[in-house]
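Taking the form predicted alone, here's one chain by itself in structure tokens.
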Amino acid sequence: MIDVIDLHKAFGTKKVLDGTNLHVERGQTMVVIGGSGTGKSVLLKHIIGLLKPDSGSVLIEGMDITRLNEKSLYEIRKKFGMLFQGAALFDSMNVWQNVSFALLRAGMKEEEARYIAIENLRRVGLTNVEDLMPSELSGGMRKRVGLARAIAHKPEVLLYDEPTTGIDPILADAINDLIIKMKVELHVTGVAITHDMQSAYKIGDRIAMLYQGRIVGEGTPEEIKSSTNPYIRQFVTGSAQGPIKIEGVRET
């Protein structure tokens, strides 16, 4: 379903993405895990379109995005939905406007476009919030929102952007069960990025590491778990010792 092959990018004099390389099947989930400032918005923003590689290719069913035109893009996109790191909700448009913003952008009436929020807001455990503005939701409810809005068009591949970042364990974990719930009941392919390895191992068909703009290492949870690879152990396992260096922690 997705191909990243040898991806390059750079933001001034800084490489973000040096030679990155990621295959993800149809129908899996892909996990790509990694510390902050490593580069995995980015590789996300390149899978969707959002960004152009400085050299390199992004296939989506064979067909490198790449070099397409915006009017082509805009057609491959509509096959992603994705659910941002904060949720990314209009704050002057209620509940129900949100999760079918694409639809109603699209030209569908908003009774029609209504009902199929409703019916996505069920899906991941909502009622009765149509109505309601996102600043009278909480964070696990925005997250919902979110994930309503990604899924109601019906794409082919869901993005998620640090899906549990900033709700308590048990509303993460609610996440985490809700996008495999997604996975089964429409059959999408996924891709997260994430720093949570409980929420990696729990979602995950394959986790991938990116370190210094490449992934270092890939398999599945089980596999990543048992790893011996020196910077998939110390990542996974949060040690402060180890080949990764950390800002303001000195190695004795």
Given for the second form:
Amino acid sequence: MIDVIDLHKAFGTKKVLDGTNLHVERGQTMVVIGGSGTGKSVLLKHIIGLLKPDSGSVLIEGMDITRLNEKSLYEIRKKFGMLFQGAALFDSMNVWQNVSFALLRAGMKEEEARYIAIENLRRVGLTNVEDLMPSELSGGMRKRVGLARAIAHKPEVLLYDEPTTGIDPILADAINDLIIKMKVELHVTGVAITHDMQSAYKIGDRIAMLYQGRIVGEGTPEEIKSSTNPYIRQFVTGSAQGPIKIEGVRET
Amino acid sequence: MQEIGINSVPVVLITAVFTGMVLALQTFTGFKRFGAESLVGSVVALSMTREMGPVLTGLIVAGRAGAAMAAELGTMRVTEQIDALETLATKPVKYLIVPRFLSGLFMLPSLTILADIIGILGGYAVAVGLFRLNSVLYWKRTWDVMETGDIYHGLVKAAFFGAAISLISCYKGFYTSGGAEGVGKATTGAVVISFMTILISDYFLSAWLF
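Alternative state: the form predicted in complex with its partner chain, after the form predicted alone:
What follows is the entire complex, opening with the chain shown before.
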């Protein structure tokens, strides 16, 4: 479904992606783990074409989206839904208008769009919030609304940018359950980036670790748990000692 | 539209009326020295329509609406709302910038007409009310010198300023980076560059138009 091939991207002199390769099977959820600032978000933004790579390609069902013109790119984006880290709800609109934004833009009547929004909100476990403004929601609710918006146009691929960051462990687990539910009920292919290992083990069919712009190891959650790869070992055990250097901190 | 237009009306009114008043006050005092006080009406009318109306309105709109545009788009950028628009297959430029550009282009001339009228009335109030200048003579001097071209060219300037303000502010907001601090910088930048653009282009537009 998704193939990332030898992706390179630098911002100024800082190389963020340095030959990244990733393959995601249809219907599976791939979790990309890695420390802060390792380019996970940048990778995700390439998959949906928000960023253009310096070189390399991103194939969606065999089609290279990095070479598409704007019109075709917007067409292919309809296959995607994305849950942003801070939910990125439009704060000038209320909840149901947010959820049905793409449908309203496509010309659907307000009444119908509102009805569908309520359905989608129920799917993510929310009721009676459709007329609230985003500023009236808690962090966990915002994420759910963001997810309802991401699934509104029935995408084939869902991208999750740090889905469990910034919310408490119980809410985080509820979000994990939702991500699994989306996969099972909507048969979507998922790509999530996170540094929350508990979440990664739970939602991932496969887990890949990104370090210094490359995938340094990949496997099923079981394989990752018992991996001997020093990078993966250090990350999953959460140790400051090992091959991964903490940026900006001098060795003592 | 609402933001640029309706919400700016009170500030524009106050600015215009006092500008008209002070123009009348100063020219009356000056012109009295060589007995030309009847020309106050002409000076107020020409200054307002050609210069003060469009430029002051432009500066007000840049300070109010330009800053608001940059801050709003900047916040949308740093909270990933602009990325979210793209993922929902909506072109941010078309959805966010085009309407703001159009409202800048049309609302600034509308506000300028208002400023012109109120400014001239302010001048009238001072000249006739305070200095007991003949009311008929004031209006006669106003209409005698003012040509349609004065108003029209003033409005062309205003439209240019409106377009410039919205483009500069949207650009600054759209390409914001660096969180809350970045939004602050973008907003400041939008206002400062808009002010400079208005004042500098005003000279060249005046030289070209009149």
